[in-house]
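The chain below stands alone, shown as structure tokens; this is the form predicted on its own.
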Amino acid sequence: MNSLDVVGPQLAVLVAAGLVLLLDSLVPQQRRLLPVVALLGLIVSALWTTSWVGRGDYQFLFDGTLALDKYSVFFYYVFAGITATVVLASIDWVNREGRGQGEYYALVLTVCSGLMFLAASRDLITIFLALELSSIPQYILAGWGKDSKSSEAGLKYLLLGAIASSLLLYGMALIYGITGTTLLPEIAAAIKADGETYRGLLIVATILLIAGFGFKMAVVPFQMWVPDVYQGAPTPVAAFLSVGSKAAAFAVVIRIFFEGLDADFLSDDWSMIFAVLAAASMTLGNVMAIVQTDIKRMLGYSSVAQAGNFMIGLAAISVAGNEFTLGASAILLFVAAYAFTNLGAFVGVIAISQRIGSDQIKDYAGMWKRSPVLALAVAFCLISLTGIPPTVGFWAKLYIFNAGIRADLVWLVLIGVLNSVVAGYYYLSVARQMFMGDAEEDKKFRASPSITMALGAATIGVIVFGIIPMPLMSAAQDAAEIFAR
């Protein structure tokens, strides 16, 4: 029973997915209840996680392959919140599509359970299985639309994802061949004991791991799928990919490199690799975002640039001593802030695009006159993505830049600051279009209740944690403390 208790949050989500399928097939006239069942499953998952927090019963299960610790609990809450927001934002679109409603919600919930397993995994085999559990449904969801763009998005995501998985498996196989184990703490012990003998092979394995996870993190040069998939996939799915998949990838990368590959002779190498990828991702992502006319493609390239910001924290985690966890806690804060901010931006896009029938930025002109509350909420999210106070995005960038400076990566932080200025240009250009542009029609509209709830939750998070950031900072620091040396 203890083992079932440990995987309770994941099981709650999977049981909800099964119930959604049963309800859809046995009582099709009650399909309006499908998102309710999905949301109830996520609420049960969050409450189950909260029961652990109350008990403080943190432990390792299944021979150490799965961790119930503050780090995994942090991400359980993040993934449950992300998935609940996506479910709310999907209701109108799913009802309008009128097909595969049960399957859609079941796939979204399955992805959520896979992401949770991924954050808790401490074994290479478990990590790979959890990664595939979350990835395969995402490939299907990316091609869920009826048009050719959606089919292209699904196929491209599948093919490139398969290549990334192959690279990841090669890297894991090399590590297993060198160390004789797949458990992360045992890998760390083996590398520290005799790893320098195989330093060349370890560097190759590290590069393969970075390449495999780089696809999920959407960093240069593994970002080629992002603009086409974000544009072609249904907007709720693009929102899910932009936040959930990226957060999980960084969660597992931190776990692998902190717990398995943190030997001093090796960390300097992968720290520099992350630093170079961070600089390239921020620069290329922002430059390409400037010239986009489609807002989903713009947010796609923006997510590449934001991944570069995440990677400043990864590059900083080679710092020794009491500051060893600074980079990790900075990434966790950025994950939470990015979840609120980017989900809010995408939900706003869903609401606006459904009404105007276009994803072109020029068609957002005059949105302030047509839907003032909606325009204001989207503007706040864009300001947060830029990193301007009083939003949570400001604290996230400040914290992660501080981690880079403390790790003597001043050059990388300078690149990050300059890129933030560039990002501000295209983010605020959208806001300017909404508030100062001339609308072709003045007919007012409101978002649906479900989208209003999703956008309201995201926007409140952006503003409240922008004004009072300490609770989020403390949660990130507590979660990262498990990696302290």
Given for the second form:
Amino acid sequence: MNSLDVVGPQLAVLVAAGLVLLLDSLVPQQRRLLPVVALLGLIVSALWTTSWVGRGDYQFLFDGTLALDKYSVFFYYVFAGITATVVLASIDWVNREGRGQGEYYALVLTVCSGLMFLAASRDLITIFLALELSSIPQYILAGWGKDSKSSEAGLKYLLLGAIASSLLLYGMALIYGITGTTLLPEIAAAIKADGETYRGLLIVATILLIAGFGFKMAVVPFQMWVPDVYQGAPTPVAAFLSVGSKAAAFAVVIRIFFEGLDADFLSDDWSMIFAVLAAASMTLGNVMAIVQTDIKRMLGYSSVAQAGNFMIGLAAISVAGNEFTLGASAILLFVAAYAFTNLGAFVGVIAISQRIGSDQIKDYAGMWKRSPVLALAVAFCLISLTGIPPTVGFWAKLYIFNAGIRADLVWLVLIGVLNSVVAGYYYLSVARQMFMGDAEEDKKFRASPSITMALGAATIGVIVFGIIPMPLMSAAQDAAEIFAR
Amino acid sequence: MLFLEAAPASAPTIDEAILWAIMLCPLVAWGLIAIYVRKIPVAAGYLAILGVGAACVLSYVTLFNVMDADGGIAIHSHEWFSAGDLVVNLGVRVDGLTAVMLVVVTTVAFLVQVYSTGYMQGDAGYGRYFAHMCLFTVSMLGLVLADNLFQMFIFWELVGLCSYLLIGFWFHKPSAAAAAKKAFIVTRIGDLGLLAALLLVWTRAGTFDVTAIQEWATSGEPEGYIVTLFALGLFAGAAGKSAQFPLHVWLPDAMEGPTPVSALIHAATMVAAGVYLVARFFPVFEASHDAAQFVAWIGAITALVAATIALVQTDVKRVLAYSTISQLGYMMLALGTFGYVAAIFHLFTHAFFKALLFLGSGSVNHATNTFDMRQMGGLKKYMPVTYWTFIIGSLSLAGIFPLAGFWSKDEILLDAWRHDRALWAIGLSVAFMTAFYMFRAIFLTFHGEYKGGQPVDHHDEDSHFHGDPAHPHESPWAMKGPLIVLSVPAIAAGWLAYDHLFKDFIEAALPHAESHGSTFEIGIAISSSVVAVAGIGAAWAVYMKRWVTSESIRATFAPFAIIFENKYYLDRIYEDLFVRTIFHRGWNALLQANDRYVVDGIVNGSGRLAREASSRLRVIQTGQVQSYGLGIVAGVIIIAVAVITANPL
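Return the structure block for the form predicted together with the partner chain; the form predicted on its own was the one displayed.
After this comes the whole thing, all chains and molecules, with the earlier chain placed first.
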């Protein structure tokens, strides 16, 4: 297998990005083909990924900096799916916005390739490059809207993202200084050999890494940008940020910490940091979400709370053999479940606010009468976000709580359970508005075809995997297998 | 003497598909109603009847099959989800207990659906009503059929949701919306206990399987206090759902829902789910005598408190609601005194006669447009069928020989007698009050002069009342029919006690089928009968003959009457202490502070920006970005300091 084959999925996406740009400038009258090309690129990428699954000869390439293993394959699928949904959800908005259509899709595809690289990297430098490859287009996308709120969001995201990146670089530099290498397995070996003498420095480096990635994950205390940026950025972009970059950040953090920094004398420290951050994120995110009146801000805070749920899986590292992978597989399942669920919720918001021209939760009243299918789909996504069966979000939450309990983090799981109750309050009150509230007008409407496709795919995923969770779960368990020891 | 060797129970041979089909029939009906025929009310009603009717037939098939197997247990389990060593199954379990519950749920549900086609006629939400009722039936059947605690919990929450939706069915009425919310929140408090029990059994036993949990609890492997905690957690959930003191306050308010809902959910089935849960895990309570003692006393207190409040209610539906609470207390009392059979037997008979009584009160409401007994009276001559069926239900509830309630209540009192005389005494006094308040209700409603009912308010858009309250009339056949049908089990269901039929049947569901008390004892039977007849006589003396006026009794026992009328001030305490003081003052103050200092700061900041639509540079000058950046750095420093302090280098 040659090295290009390994980066095939990323290349397919990047080539599609180039094609979109070319097409936009060469055949400007055929703009409606742009999203089709983008989707084709993503499909090719997914097919390429599938072609490996049968062969199963996973390996490391480019001097070990990129891994082709079940773990990266899992994320390739996730990112291709997320990006495809975002492209579908963007079509109406981009058409209406008019300008720079080719650039928009090209940027979205570039982000996707960056996220894919991030999931496969096992070298600090590659990780940093991949992170920037995915981040810089996101800064631009966040500021893509014409209104000042969007510009504000873009600039804010850029400036704070720069701070986070610099912290991350400091952390990486420290690790390189201590171990003399940037390759994760070599870092692990070096730390296990004589890292204990540098324990203090290593902890500082660990904290800096957590801060850098915590920014992308949107966990407390690195979450402050979230509501502003989600509210200001175009909604499809906010959806992308809330799912894509969060998932990628968790993907790479699992790799760094479980593969590079898993020395016994270190892992207790960082698993405790993660536990505390998880508790803080869940609690703060949920409490703040309750008082929101704008649904995008609410989803912003909710994504902070959800990041706390993810993080239970990071904290749940128990060194006892097989259970080591439980936390990792829990996060993977949560990533997939959250991708379906949160994208569904955001796409629903796009569909509704397109028609009613408002993001205020009170304006969602009576949606059930105006657009029953849409209301039902959004309700299912909200139920899944709360973690109530029969939705995929329920299994994800159960699995991650199970990982927590197995790692003796009963206190954290209790906080999680209590938080679920609080979360249920604000998620379900939106659902209640839709079903029981009185609409000010009762003109019926339907979502556009592309939105319907995106929302349909997400909702079907939420429900089908809610009833039959095993396939998704086995995939997550397989992917996490690489961390078994 | 002849000793009959009980035949060893074998596993029922019933096909697994039939068991799933019991759940599936109403589910399909629900789906069809929800998707297609919400707009065609008539079809919704018939679909619901068809779906539930099919489930009912299959339930009887199951019952006879299990009877053939002498109450043996059959479990069909499939792996649904596994994470590490946690395995969650999706399965059905059928045994005597399940079969009895299936039959109770589907029979009452079927009759109530038929009745509803008459009662809900013309309601704007007719289709929605039947959809909710179908979903409820599915959830309740799922709860009963589940072979593991986890699955039970899912359906447990689903029945709670349906209950919420149906109590608040007329959600335009503020009182209905408030009642729905109250029911949801109060039962949620109990459910926290159940959730804790779930977590406990998950961490300690590592399984959710009913049989495995029963074995785990009785094996002596876990420490005693763990078993007690688990049992108490289960009971907390059961107390919420079955309206046990002090969580009973939601049930009377739940009467805001349509009356058939009260009959099905808040009398016959869902409120009995708590009793079912405790019975399902009966061996756990046997293993923890402390927990059982607690259950018995809570049950007794509930029975007494509710019965005393029922004495002074003026709303016939509320009398029935408190009576339900009181009878549920009886069942818990029985479980706590290890009267497993007595509890389930009473659940079984109670479901029929209480559903009958509720439907009867609905029929009265259909004629008079009110539930207030002070506006009724003399309905006997207008509504003979309703009257006589109501009498049958009341006699059964009062425990008059040879009606159903007599046999089951007697078993409970016998178990209480054997266990603790104080509990028995409470039970006996409740029996007196039960007979009294039921016949007080009958005399006020059906005897004397008719007082005209509640005039129809034509400005009230939610009112779906069509008749003329001034000229009450008997209800249509859709409503009379179920009343007559339900009278049969209200009379005869108790005869299953004959030759230990019922006892042997459901005892086989327990892992160690030994005698769990209770047959028949003439002394107990006579004492309870005397007390019941005395209660009826007292009501007759006060409300028919007026030898003593109710006012003078009230004056004599004024302090008690005031306490009863104010429902022991529990609602007031909850309102003032929990809702107003702790919730509003405490929690809201916290949120407001958060609002004022944190959210408003941010929102005002960005809001100002939006208004001024200023240049990009302005954005940075507001100071927000700096403060956010500072926040990130501060976060790093705080974490570093915390880690290093907690864990010196």
